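Read the single chain below, which is given as structure tokens and is the form predicted on its own.
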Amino acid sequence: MRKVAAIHDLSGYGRASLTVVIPVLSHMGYQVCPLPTAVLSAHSEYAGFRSLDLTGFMSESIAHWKTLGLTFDAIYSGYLASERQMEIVEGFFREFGNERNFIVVDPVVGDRGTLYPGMTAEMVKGMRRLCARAGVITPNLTEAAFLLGRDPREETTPEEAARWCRELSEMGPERVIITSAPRVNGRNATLAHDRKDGRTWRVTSEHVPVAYPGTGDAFASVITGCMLNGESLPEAIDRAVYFIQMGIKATFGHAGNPLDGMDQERVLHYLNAPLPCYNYELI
């Protein structure tokens, strides 16, 4: 069975990070090997959450994995809480990355035009270094702006966002996927660029007026699984967008707390089902 090293935090309550990554990739048929960066009582959007930093344990775990001679088919990192954790992960990429696997970086640094609490300019630089070593990165529009040194508060056109995809690929990653891109005709948009063949793709979906934590983690997890499965870049985006859309629709009809996250348990079966249609377009 193919293995994915997943470098994320673990929340006791709320669907985010490892509580999203593990079920999605496991359902797609992959063994998830977690390298936890922290344990949280609940994900960080809940007021008063408690957190246990595992920076030291990360180094100990990596040292043990080396003695076991472990190898991975993919390495997938998400939120990192400090410059030191970024240095550890950069070293992990050097130690465990090779020509037979690939690295996915979800550069979690901000959203809605601002950095997340605790993120600094130096940490953005650290995330740039990780992205340079990745084969695939999945920033949202705000994160793309920070990685490129742009002002994330300025309005961005669909054409400019497509250029950002190409510019980010020049930093090192072969494939760049930007989520929460500028809407097209009122529809949500996801953009992707493949530096190898020079093509840029777009997938749009119906806008639902709600936001659930953890959807970015679910999206990047589906992309990781699709890449392992050998799917094309536009097909992978289509599948990830479709899964998130179905999860949001399955959740939105209920009156639960949005902070609990998307009811992914209701829609995991879509991950292995044929796509009803292809919606990607070449731009």
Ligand code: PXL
Second form
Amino acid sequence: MRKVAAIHDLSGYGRASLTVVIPVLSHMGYQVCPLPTAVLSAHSEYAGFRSLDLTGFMSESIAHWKTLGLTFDAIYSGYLASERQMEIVEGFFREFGNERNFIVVDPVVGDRGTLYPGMTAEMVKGMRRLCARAGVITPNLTEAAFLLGRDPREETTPEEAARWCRELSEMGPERVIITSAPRVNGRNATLAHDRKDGRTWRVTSEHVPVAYPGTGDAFASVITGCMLNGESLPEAIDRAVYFIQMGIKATFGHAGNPLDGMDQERVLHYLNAPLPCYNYELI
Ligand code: PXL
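Switching from the form predicted on its own: structure of the form predicted in complex with the named molecule?
What follows is the entire complex, opening with the chain shown before.
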């Protein structure tokens, strides 16, 4: 059984982080080994959320994993609650990263032009250092702007966003995927660049006028699973976009609270279904 070390928080309500990462990767046939960064009553977009920081316990868990001699086929990090946690995760990458596995960093710091509550400029710097050590990073457009030191509220063109992918790859990661990229002909766009072969890809999907938290976690989890499965970068993006699109449509028809996230439970089976078609384009 191939194993993924999943370094994310556990949010009790609102589908995000580990409550998304575990079902997606389990459904794709991988063993998920969580290294929880924090326990929250609900994800941080719900007003009044409570949070228990697990920084000390992370170091304890890592020390125990070392004594067990564990190895991982992929290491995948997301929401981190402090700068100190970023240092710990950097150490984890050094200790557990090797020639045979790969590192995915989802640099969770913000969305829609702003940082999430509790995120700081210092934490953005810490995230930059983690991205430099990753093989694949999956920022949304806001996170890409923060990582590059640009103004996340400024209008960005599709061409600029494609350039950002290339610039971010020069910071270290071989593959950069930017989600929520500027729309093209009214369609949502996901962009990706592979520094090794120099190619840049785009996958577009129907725009649905709603935003569900946690879709970035679902997206990066599918990408991690597809990479473990040896799929190409554009095929992995096609699969992740397809899964999110099915989840959004399965949810949008109901009149629920968007903060609760997408009804992934209705669509997990699509993860193992054949892709109906390829949509990726070389740009
Ligand atoms: O989906 C990213 C995420 C992860 N973890 C926590 C969050 C969020 C986004 O809001 O609040 C705690």
